[in-house]
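In the block that follows, a single chain appears as C-alpha cells, in the form predicted alone.
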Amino acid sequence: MKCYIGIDLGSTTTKAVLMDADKQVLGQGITNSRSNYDTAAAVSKQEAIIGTRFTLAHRALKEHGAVNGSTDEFLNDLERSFRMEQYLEQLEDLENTCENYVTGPRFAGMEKDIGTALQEIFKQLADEAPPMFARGAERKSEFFRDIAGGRFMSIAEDAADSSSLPFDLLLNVYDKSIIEVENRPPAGDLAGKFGRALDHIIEQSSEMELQHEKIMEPLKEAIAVELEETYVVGTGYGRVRLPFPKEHIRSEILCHGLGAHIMYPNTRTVLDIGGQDTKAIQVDGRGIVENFQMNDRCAAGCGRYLGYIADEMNIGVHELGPLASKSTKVTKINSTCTVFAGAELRDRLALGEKREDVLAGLHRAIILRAMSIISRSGGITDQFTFTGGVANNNAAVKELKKLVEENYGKVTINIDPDSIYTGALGAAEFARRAAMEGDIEIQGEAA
C-alpha cells in the first residue's frame, strides 16, 4: 500500500499523519518534540503507522465478522493492551539505562544499594501498569515520560528513605536516563506487541479464547500489509531541523491552510495558536493561502505562555481551561508578555483576586491578541476554523466565540477534535500530490 506522510515538528509536540492514495487518513501520531529532531520525527511517524495498523485491523475484523459483539470495543481493549506493552517495553529500557548509568565512577561503592533501590522502584512501576491501562482508567498524559516520571519520583522518595540513599541521587539517575530513553524510538516489533496484547485480552475473557483463531487471521492480515513510505513532507516551527531534503519541506502556513481546507472545505479563515506562534491565514476555495499574519518572535499569547502560567501555579496545562471556566469576574490583564506573566500573576493573587478570575483574564488577553492578528490578515468570513493545541482549551474557545461574534457577527466556527494534526494533515496532502500529481515517487522502507 502506497502511503503519504506529513510530519509537523512543533515547538512542544511533533505530529504525523499517514494518508493513502484515496486521501483517507489511516493513522495519526504525536510525541514530545525533543532536541533530537530525527527521533521526534521517527517516533511520531511510528505512532502514525501503529494507528494505521489499528485502522486496517478494524477493517479486516469487520470484513471477516471475526468478533462476536462490538468490534470497536474489542479494538479499544486491544489498543489499551498494546499501549501497556509499549509502556512496559520502555520501562524496561529505562531500568536498563538507569542500571548502566550507575556503573560509572561517581557511584563507586554505592552500586549495590542503588541497584536494589532501582529494582524495587521498577518492580512497583511494572506492577502498577495493568490498572493504568484497564478499561475506564484515566491518564493525564499518553507520553511515557509523563506517565512514568511522576510515579518514579513518588516511589523513589520512599525507596530513598528505606535505603538511606539521597533522594536527589535517585532523581539524578532518572533525569540522565530518561533523556537517553526518549532520544531513541521504541523497538519496531509491532507484530510481537500485537500478539502479546491479544494474549492479555484472551487471559481476561474466556469468550475471546473461543474466538482466538477467528480473530488472529484478520489481525495477521492487517499487520502483514506492506506500508510503503512513498513520499514524506515535513513542516512546522522546527521544519528546518527535520532530516528531509529541501524539496520535502513545506511552510507551516501552507500546510495549516490546506489541512484546515481538508477538514472543512468551506473554510476561508484559519486561526492556529501553537506552542510558539499564532497564525491567522486566509485561504480560497481550494485551500490555497491568499494572505496571512503571524505574531512577532515573542511567544506571548501562545501555548508556551500557558505552559509558563501552569508552571507558576503548579498545575497541569490541561487544568487551566476548566479552572478559568469557573470564573465569575474576569480580571483585566495588562500584558501577555511571558517574561512578566509570573510577576503579574503573583501580584494579582496577592491582591486577593481569585485564581479562576485571573486565569479567565489571561485567556481573554491571549484571544484579544489573536483577534488583532486575524484583523491584520483580513478579518473573518464564514467559515472560520480554529486549530492548534490551544483549540482544545475550553476557556480559550469560549472567549474566541464571544469576541468573534462581537466583531464579526454570527459565523460558523469549526473546531475539530484532531485540530492539533492540521499542519501534519496538510503536509500529508502535499506529499500525496507531489507523488501522484507531480509523478514523483521516492521509495522508502516498508513499515
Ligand SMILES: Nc1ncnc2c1ncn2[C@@H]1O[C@H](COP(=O)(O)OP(=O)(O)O)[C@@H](O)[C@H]1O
Contents of the next structure:
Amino acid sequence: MKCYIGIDLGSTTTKAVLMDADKQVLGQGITNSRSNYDTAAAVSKQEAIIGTRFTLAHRALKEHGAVNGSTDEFLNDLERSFRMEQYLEQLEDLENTCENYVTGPRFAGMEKDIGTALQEIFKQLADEAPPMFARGAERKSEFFRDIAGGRFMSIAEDAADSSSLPFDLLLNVYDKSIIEVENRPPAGDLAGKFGRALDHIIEQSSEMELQHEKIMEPLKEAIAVELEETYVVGTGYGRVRLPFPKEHIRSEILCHGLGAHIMYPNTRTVLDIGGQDTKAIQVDGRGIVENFQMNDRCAAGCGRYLGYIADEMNIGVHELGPLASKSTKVTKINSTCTVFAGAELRDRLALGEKREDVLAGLHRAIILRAMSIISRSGGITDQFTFTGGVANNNAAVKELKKLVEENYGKVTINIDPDSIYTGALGAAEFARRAAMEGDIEIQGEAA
Amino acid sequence: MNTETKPDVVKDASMLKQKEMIAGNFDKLTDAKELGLKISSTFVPGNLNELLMCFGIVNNLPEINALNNAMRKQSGPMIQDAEKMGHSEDVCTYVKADIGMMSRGNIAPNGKPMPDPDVLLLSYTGCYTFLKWFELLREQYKCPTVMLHVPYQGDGKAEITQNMRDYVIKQLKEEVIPTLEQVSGVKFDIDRLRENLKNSAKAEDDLVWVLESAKNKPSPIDAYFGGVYYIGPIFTAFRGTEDAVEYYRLLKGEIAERIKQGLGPVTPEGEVFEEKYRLVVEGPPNWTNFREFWKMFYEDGAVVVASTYSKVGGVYDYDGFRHDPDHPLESLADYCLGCYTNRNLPERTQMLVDYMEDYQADGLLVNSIKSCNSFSAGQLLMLREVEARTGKPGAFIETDLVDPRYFSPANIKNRLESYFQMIEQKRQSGAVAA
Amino acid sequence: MPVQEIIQRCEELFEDLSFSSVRAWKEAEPGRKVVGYMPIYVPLEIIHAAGMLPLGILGGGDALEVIHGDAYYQSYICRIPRSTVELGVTKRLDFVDGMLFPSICDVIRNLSGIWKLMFPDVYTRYFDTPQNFRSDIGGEFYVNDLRELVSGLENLGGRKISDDDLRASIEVYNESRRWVRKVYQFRSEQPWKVPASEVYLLMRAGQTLPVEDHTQMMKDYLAAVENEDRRMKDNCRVIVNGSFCEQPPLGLIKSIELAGCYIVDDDYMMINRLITEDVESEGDHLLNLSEAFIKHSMAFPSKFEPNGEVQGHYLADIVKQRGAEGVIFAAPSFCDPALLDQPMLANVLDERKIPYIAFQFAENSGQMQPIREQAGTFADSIKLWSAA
Amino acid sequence: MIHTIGIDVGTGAVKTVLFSADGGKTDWLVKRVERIRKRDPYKLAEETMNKALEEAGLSVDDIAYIATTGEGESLAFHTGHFYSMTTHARGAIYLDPEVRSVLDIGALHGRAIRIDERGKVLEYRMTSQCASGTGQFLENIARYLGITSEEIGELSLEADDPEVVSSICAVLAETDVINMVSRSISSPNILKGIHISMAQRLLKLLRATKVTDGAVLLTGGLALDKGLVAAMKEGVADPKSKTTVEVRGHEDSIYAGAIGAALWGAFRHEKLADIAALKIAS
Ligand SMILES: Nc1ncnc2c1ncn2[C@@H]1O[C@H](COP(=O)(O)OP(=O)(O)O)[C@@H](O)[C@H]1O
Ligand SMILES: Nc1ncnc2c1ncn2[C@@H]1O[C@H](COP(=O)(O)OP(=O)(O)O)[C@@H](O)[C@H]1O
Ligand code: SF4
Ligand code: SF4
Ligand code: SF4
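Alternative state: the form predicted together with this ligand, after the form predicted alone:
Below, the chain from earlier opens the complete complex, with every other chain and molecule after it.
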C-alpha cells in the first residue's frame, strides 16, 4: 500500500508519522535525536512502521473477530511484550559494548572487578525488565537511553559503594557505550520480534493458546502487507542534515501549522514548545501560516530546561508535571537560563522553599516566556492548540490554561495526547499532497 | 559605498565612477595635512556636506568607516578592542568599531593612517548615541566640537514646527558656522552654499528617479542591498559635488536601459534572476556578512523594492524634499529634521504602509539591528501595524550592523525560507480561492 | 509618626501596580486629570499648575509579569519600556489622561510613538529639552517648547494656566526640592540611620503622591529618623551611579548594603532634585523654568556637556562632596546612556584614584548572589586595605 | 599558635583547608575537596570540616576562626565570611607569590581578578547570568561524549584540527556538538574547540580587567584541566590576543578560595584580638 511519511527531526526527539492515501494516520514513531541523524530518522521511521503494523493488526483482528472483543487488551499486551523484546535486545548490545570498554590504563588492575560489577548490573537490569513492561506499569521514559541510563546509574552507584570501585569509571563506561549503541541502526527482524512477543503472551495466558490459529492468520497478514514509502518529507530543526533532496524538506513552522490544522481544523493559534525552541504560529482556516515567532539564540525556557531540572532531581521529565501540580504557592522565578536551571532549583531549595512550589515556579516561568512569544506573534485567537513535547506536562498545561484565560479570555484550548507528532503529521500531509500533485501531473500527461 | 563588495561581474560606468570618487575621497582624507585641508568628522544623518564644502573641509564619516571595516571583516576585533577598553557589550557597535579602529591606528581603506579630525561636527539627528559617540571622540582628539541639536519630530504629526526650524537655523548661524570659520580660517560665503545646494538638488532628483524605478515589474534595482550603493554618494561626502551629479546621471541612464530590457537587479553574482517576491525592508543591513545575507534573498528570487534604510541620510522621495538654493539654511534645517530616524513611529509606520502599496510589495521584512535603538525600539509594533493596515504578511529577523557575533546564518535562513514559503503558500491558496 | 509607619506607607505605594492611591485622588473630585511621565525630567511645575497630578512611571519592577511587553521589544532593549507597555496593555494606566516622554534616549523617545499608536486617545507628548545651553538659542527653543506644553495641558484640562498658578507651583516644588536635598544631606552624614532602601522608597513615594503630601512625608521621616536607635556598622561609603532610568529591584539596593556598603548618594529618581537651586518665582515663569534647566540642572548622561574639559567630572565631584570611598556603577542592561557614559566617568575616577566597580541589572533581576559577591568584594577590599 | 579553617562552598564542589598560624608563619595541615553531586552542600561542608579536623587530630574548639567563602554566607557554624574574589586573590598569592592576576573558573562562573603583590583585588570581571562556556557546560558535553572530567584535559591535548563551537548559548552549543559528532569530528577536536572558545572568553575577561602581562594563576576546578590551560597558553601566544600574560596552574589551585578564607580568617582573628585588647585597655 502507498504510504506517506513525515519525519520531524527535532533537537531532542525525532518523530515520524505514517499516513495512508486517505489521510489516515496509521503509525507514529518517536526516538531521541542523537548524533547520527540518519539513524534517528531511520529509527523513528521504523517505529512508525511498527505502529502501522499494530494498526493493521488491529484492523485485521477486529475484522476477524479474533480475540473475542478484547482485541485492544490483547494488542496492548502484545505491544508491551514487543517493547520488552526490543529493550532486552538493546540491553544485551549495551552490555557487550560496555565490556569492550573496560580497558586502558585507567582500568589497570580493576578490569576483572569492573567486569563482574557490570555483569551484576546488567543482570539486575534484565531482571527488572518484566515488571517494567507489565500491565499498568509506568516507565520513566520511552527511550532506551533514559530508561536504561537512569537505572544503570542508581544500580551502579550502589554497586560502587559496596565494592568500593570508583563510580566514575562505571559511569564512564556507560557513557561511552550508550552513544555507540544508540547510533547503531536498529536490528531488523521485526517478524521475529513479533513472534517472540506473541509467544510470550501465549505463555502467560492459556486462553490465548486456544485462539492461536485465529490470531496468527490475521497477524501474519498484517505483517506481510507491503508498506511502500511513496513520499517522505522531512522537517524540524535538523532537517537540513537529512539525506533528502531539497523538495522533500519543509520548514518546521509550516509543518506545525498544518499539523495542528489537521488535528483541529479550527485552530488559529499554535504554540509549540520543543526541546530548544518555542514557537508561536498563527494559521488561517486552511492551515496556512500567517505569522510566527520563535526564540532565537537563547534556549532559555524551552523543553530542555525541564530536562535539566529532571536530571538535577534524578527523575524522569514526565514525573515533573505531577510533582509540580502538588504546589500550593508558586515560587517566583526570574531566570530561565536552561543551564542555570539546576542552580536556581538548588538555590531555592536552600532558601527553604518547597520542592513542588519551586517546580511550579519553574513551569510558570517557561509558560510566561511562551506567552510573550505568543503575544509577539499576534496573540491568541480561538482556537488555540498547544503542541510539542512540553504539552505532555500537566503542570505546564495548567499554567498555560490559567494565563491564556487571564490574558485572552475564554478560548478553546486543544491539547492532543499525540501533540508531540504535530510537526511530523504536517510533514506527512505535505508528503501526501506532493505525491498527489505528482499523480495529477502524471495523469495529466497521460491524458 | 564600498570598493570591495562592488559587483565584479558587470562593471557599469556608474560603478566605476563611484569607485573612483570614493578612492579620491580617502586619498584626500589621508593626505589632508599635506594638502592643507581640514577634516571634520560628522554623521550620515544630518550631514552638512554642502556647508562643510564652503570651508574646504573634508568630510570623514565614522559610520562609513565602521561599515567598511565590517565588510572587510575587520570590525570584529575592533569591537572587541573597544570592549576591552571598558565599553559595554550592550551598546551600539558602530561606536565601538570606531573606537577600536582608533586604537589600531585609524588606518583608512587605502592603507594610510587617517589624520585626526580638526573639528567634530556633532549633528545630533535621530540618534541619541551620536551624542555620546562624539563626547568620546572629543575626549580622544581634544579638538573643537560643535553640537547641532536637531530636535526630534516627536508628536505624531508629519510636521516640522517653526520652533524646531528656528532653533536649528540659529545654531547653524551662531554655533556651527562660526566654529567652522574659525577652524578653517575661511569666511562663510552663502553664495557658495547656494551653488552646492543646486548640485545637491539635481543629484537628488536623479536618485529619487532611481529609487522609484523599483515600481517597475520586474524591478530593475534592489532598493536595499543594491540601494546601499545607490545612496552612497548622496549620503556621504559627495552631496553637493559635481561628481555626485555626474554619478547619478550615469546611474539613471543605466537603469533606464535595464527597464527597457526588462532586466532585474544586478547582484554580486551578476546573473539575472526571476523576481518571485517583492519586499519592503525596514532597518539597516548587516555589513559583516553583507553578501551572504543578500544571497539569501536573490537565491530565492526575493527583491527589495523599497527600504527605509535608504532614507537614513535624507528622505527625498516620500515628501519630495529637496535642498533649496533659495532657502539655504532653512533647507539644511529641514533636511536634518526630516531624516528617517528623526521621524516619529506613527509616521515611519505610515511610510512603510505607503511603500508597500506604492511598490506593490508582497510583504514587509524587518531586519532588526541589535545596535540601533533608534531604528529598532518599536519595530515590532510597526510590523504589526503594517500587517494590519496592508493585510500583507511580515517577518522579523535580527542581526547586527558590524558585530559578526550577531549574524547567525542558519537562523536567518530558516526564517527567510519559512517566510518565503509562507508568502508562496498564501499566494497559491489565494489563487485557488480566487 | 514612627519611621516604620512611613516606610510601610511608601512600600504600599511602591508595590501597588494599579496605582490605587492615584486613582483615588482622581476620583475624589470630578474633572481631575493625571499626567504620567517617564524618567528623567519633565517640568512638573507646569503639570501641577494645570491642577493635574504628575505620576512618575518607572516601569513595572520585579513583581510585574511581563507578557505582552516582550511582544513590542527585542531582547536587546532594556526592560523599562516593555514593562511600561505591559502596564498600559493590562489597563493599569487606563486612568492616565496624558503621558510625557522626555528626551532621555531613543528607547523612551520611540516609546512616545508607540504610545500614540496604542493609545490614540491619550494626550501623548514627546518632551524635548535643549542640548544647546545658550539662553538665546537653546533657552528660547525651550521656552517655546514649554509654551506648547502649557497649551497642550490647557486643552487637556479645559482651563487656562495662569501666572499665579505657575508661581505657586514653582514655590511648592522649590520647597520639595529643598527637603529632598535635606534627606540626601542627612543620609550622607549618618548613613547608618537612613538605609538606602528607605531613602529609595521615600523618593519613590514622590512619584505618586501629590507634591505637598510628599514634602510633608519627608519632613516627618527626617524628624522620626533622628530618634531611631540605629548603630553604625563597619561599612564603606559608596555612590551608586547609572540607575537614573530603569530602576533596580529593591532587593538589589538592600543587597549592596548587606554586603557592607553604605550608599551615600545615588541617581535614582533624579527628577526630584535635577534642578539644583530654587527656581526664580518672579517674572516670566516659563523663562525662569527654562533658565533653571539651562543653568542649574545636574549633569546626566543624556545631557550634552559643552565643555570637554570637565567631561565626566561631575561624578568624581559628588564623591568628594559626599566623602565617599568608591563608586558602584549599576546600570540597566542595554542602557545606552548609562553604558556609553560610564567609560568617561571611569577615566576621571581613575585619574583621581577613586575605586569603582560596575555591574548591570534589570528591573526584574532575580539572582542577588553575584551582586552581593561584587559589592562584598568591593567592601572587603576597601575595608581590608584602606588603612594599608 | 592558632588554627583556622577555610571552607569554600562552590556550586560544583566543597573545598576545605586547615591552617596553623604562628606569628608570621603559616602551615597548611589539611586539604579536602568533595564533589557535591546532588548532595546538600551545607551538610557536606560540615562533614568535610569534621573529616578535616579528624585528620588533623583537632576538635572544633581548637579552631580560632572558621572562615567561609563562595556560597557559604549562610552557614551556621562559621566565624565569618569573605567574598570569593577576596579569598581567591589571597589564596593565589599564597600559592604563587609572583602572580598578579587570577582566573577563577568554576562550575557555573568565571572571574578574572587583577591583584597586587599583597593579594589586594584591584579590578575584576565576572561572566554574566548566561551559562555559556562554564565548567558545567564542559562537563555535560564530556558526559555526552562518554568522557570523564579527568580525561578531558588529556584528550584535548591530542586534538589535531579543533572545531570551534559557534553558538553563544550553552544549550544550543550542545546541539552544535551533537552536529559535530554526526559529522564524525573526533572527541579531542570537539573538546579542544570548546577549550579554545572558553579560553578566548576568559582572556577577554582578563583583558577587561586591564591585565595584559605578568603571571596569571588559574584557580577553581577547571584549573586542573590541562586542555584548558594549553588552550589559554596558545591563546596568549597568538599575537592577536595582544596579551603576553604567562598562564600558570598550580596543583592546589582548586583550594585557592579556601586557602584565602583561612588566611583572612587568621588575619581577622588577630585584628579582633587587637580590638578586644584595645577595648579592655580603654
Ligand atoms: N511526557 C513528558 N512530560 C513532560 N515533558 C515532556 C514529555 N515528553 C517530552 N517532554 C519535553 O519535551 C521536550 C521535547 O519536545 P519536542 O517537541 O520533542 O522537541 P524537539 O522537537 O525540539 O525535539 C523535552 O525537552 C521534554 O522536556
Ligand atoms: N580534574 C579536573 N579536571 C577538569 N575539570 C575539573 C576537575 N576537577 C573539577 N573540575 C571541574 O571543576 C568544576 C568545579 O570547580 P570549582 O572551582 O570547585 O567550582 P565551584 O566553586 O563553583 O564549585 C566542575 O565543573 C568540574 O567540571
Ligand atoms: S544607534 Fe543606530 S543610528 Fe545611532 S549610531 Fe548606532 S547604528 Fe547609528
Ligand atoms: S534604561 Fe536606559 S536605554 Fe532604557 S529607556 Fe532608560 S535610558 Fe533608555
Ligand atoms: S541564558 Fe542560558 S539558555 Fe540563554 S543563551 Fe545563555 S546559556 Fe543559553
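What we label the rigid core is the largest C-alpha set whose atoms superpose within 1.5 Å from one form to the other. Note that the structure is predicted; figures quoted are calculated from it, not measured. Positions refer to the first chain, counted from 1.
- Cα displacement of Met263 between these two forms reaching 2 Å, rigid core superposed: The answer is no; the displacement is under 2 Å.
* Please check if Ala108 moves between these two forms, taking a CA shift of 2 Å or more relative to the superposed core as movement. => Yes, Ala108 moves 2 Å or more.
(request) Indicate whether Gly150 shows a C-alpha shift of 2 Å or more between these two forms, with the rigid core used for the fit. (result) It does, since the Gly150 C-alpha is displaced 2 Å or more between these two forms after the core fit.
**Item:** Phe122 CA shift between these two forms in angstrom, with the core used for superposition
**Value:** Taking the core as reference, the C-alpha of Phe122 is shifted 3.9 Å.
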